[in-house]
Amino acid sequence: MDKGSTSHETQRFGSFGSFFRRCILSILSIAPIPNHIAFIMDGNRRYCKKKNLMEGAGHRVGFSALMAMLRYCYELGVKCVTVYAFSIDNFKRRPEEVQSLMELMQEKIEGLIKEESIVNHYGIRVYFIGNLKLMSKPVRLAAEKAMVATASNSRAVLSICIAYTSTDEIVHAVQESCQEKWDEIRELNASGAGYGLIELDGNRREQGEHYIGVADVEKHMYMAVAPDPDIIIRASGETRLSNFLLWQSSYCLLYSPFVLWPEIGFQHLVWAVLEFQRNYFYLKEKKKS
């Protein structure tokens, strides 16, 4: 068989696969569709060892899997996708590996804002979530540039968690809430309208109005840019959240297929969505209670 014939067969098979995928997505769309899906991309290094690839190759294959999964999600009509790309704990890895990941992230972030990228094709606004000050300067600048470049996109949201853990996010939100409330009380006292709110003998009823509540903390969360996730998908069969979206995941479905992240595919997304639809009314009632 010549190359032209092989290319034609490949193209025809690809077209059939695309048509089949659209049919499946149409069927899924009959029932409720998750608004927000989050992914823990676990297993890149194990995939590399499994396939006897060069160090770092697993992350590149994993990025290709991510791009495919994003396309499936946005074709389905999912409005928000969040990915756990780099934990603060990952800085504990060997310096050479961390540096290699920084370089890969910079390369892929810069690619996100190219005209032909998936971000521009689907009108996706990109957020980088986490303590960005911990990242290398080139990665931080690339992330900031990508956020500015996609700020006018409004059809969907992609949140990429880098230098992130939930404990760091919660501590940050509490600190910001305390500082905001402290500034508010000082302004009231300076204007004479605070009634001694920071004095020990201040009116307790008035003081109670200035306590920090859940809403105060939540508005300072890194993830305040998106609603709580409906599904968290973690590859490799692990059922741990690994310090990811702990505050936001009280009433979401956790789906853990037994495949490494680079091996994840369309069928795993379909099963996750079907499981979400099966439990939809239960989860909806739990959120209300």
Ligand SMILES: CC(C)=CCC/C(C)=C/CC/C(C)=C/COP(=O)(O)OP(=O)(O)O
The other form holds:
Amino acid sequence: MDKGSTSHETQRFGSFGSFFRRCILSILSIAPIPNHIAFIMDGNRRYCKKKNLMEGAGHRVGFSALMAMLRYCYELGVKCVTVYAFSIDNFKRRPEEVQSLMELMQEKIEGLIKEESIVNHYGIRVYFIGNLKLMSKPVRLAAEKAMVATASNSRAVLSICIAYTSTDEIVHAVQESCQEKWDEIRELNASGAGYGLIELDGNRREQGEHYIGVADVEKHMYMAVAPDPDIIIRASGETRLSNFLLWQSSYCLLYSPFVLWPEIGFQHLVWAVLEFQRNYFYLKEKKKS
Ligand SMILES: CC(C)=CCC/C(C)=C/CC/C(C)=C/COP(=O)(O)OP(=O)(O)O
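Now the other one: the form predicted in complex with the ligand, given that the block above is the form predicted on its own.
Okay, now the whole complex, with that chain kicking things off.
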């Protein structure tokens, strides 16, 4: 078991933690459980200031909070968890801060695939989502290694968004869709079938009609590895999405507890899930209409 998660939990619940948690999780399981929860881990630097810690310590405690949260989610039966770990905009921070985050990330990603890690304990397949070539080489290599090492895990999914923004994801998916269509057209023309833009998919189209549909773009999204999230939990009370899962969050519940990410706990997950359950049938109807 990940040491970080154990200490985080012990601080919160003491020795009754595990039993108490299991009771609550069983009660919650009576109603529908969200399939996919996404987290915006906001407030790590503010935590550092609040506790007078050295710069960077907040992100370390934040990682422990994440490990504990993953455990609660997977014990509850949530199949997919997504976390916003590093946005493309975060590259604008001071070089020392970016460097320190890269080092932390490399260390923690390497830790994720160790035998005793939470990932192996729960059979989690890990995906790194985003424009990975923007990350430092050691982080990119660690991320690729973790994806390969966990590729046969099938009980749950963890998507870690790094060098990610939604707008970048959408632009990338549109570009890929255009490229795919263009390749199809070229192939058809080369085969001598005499097709062109107008008759690519067998239907005649008027000029100005579009060839790229929602499904084409969706298929090329980085986040195509998971269904749309049911809940986004953003720590620190902020209600902005900050360029996170914009395409995927139309029918998703946004829950923003007034707590800094390193201080987030089991109780915040419980409230978010209760809120989801309270809105379950309403949201289901909304998705249909
Ligand atoms: C491998 C892995 C998943 C590592 C994750 C490590 C981790 C907790 C990263 C969080 C990074 C980040 C920029 C959080 C936002 O808080 P902030 O720094 O913007 O703090 P603030 O909101 O107080 O300014």
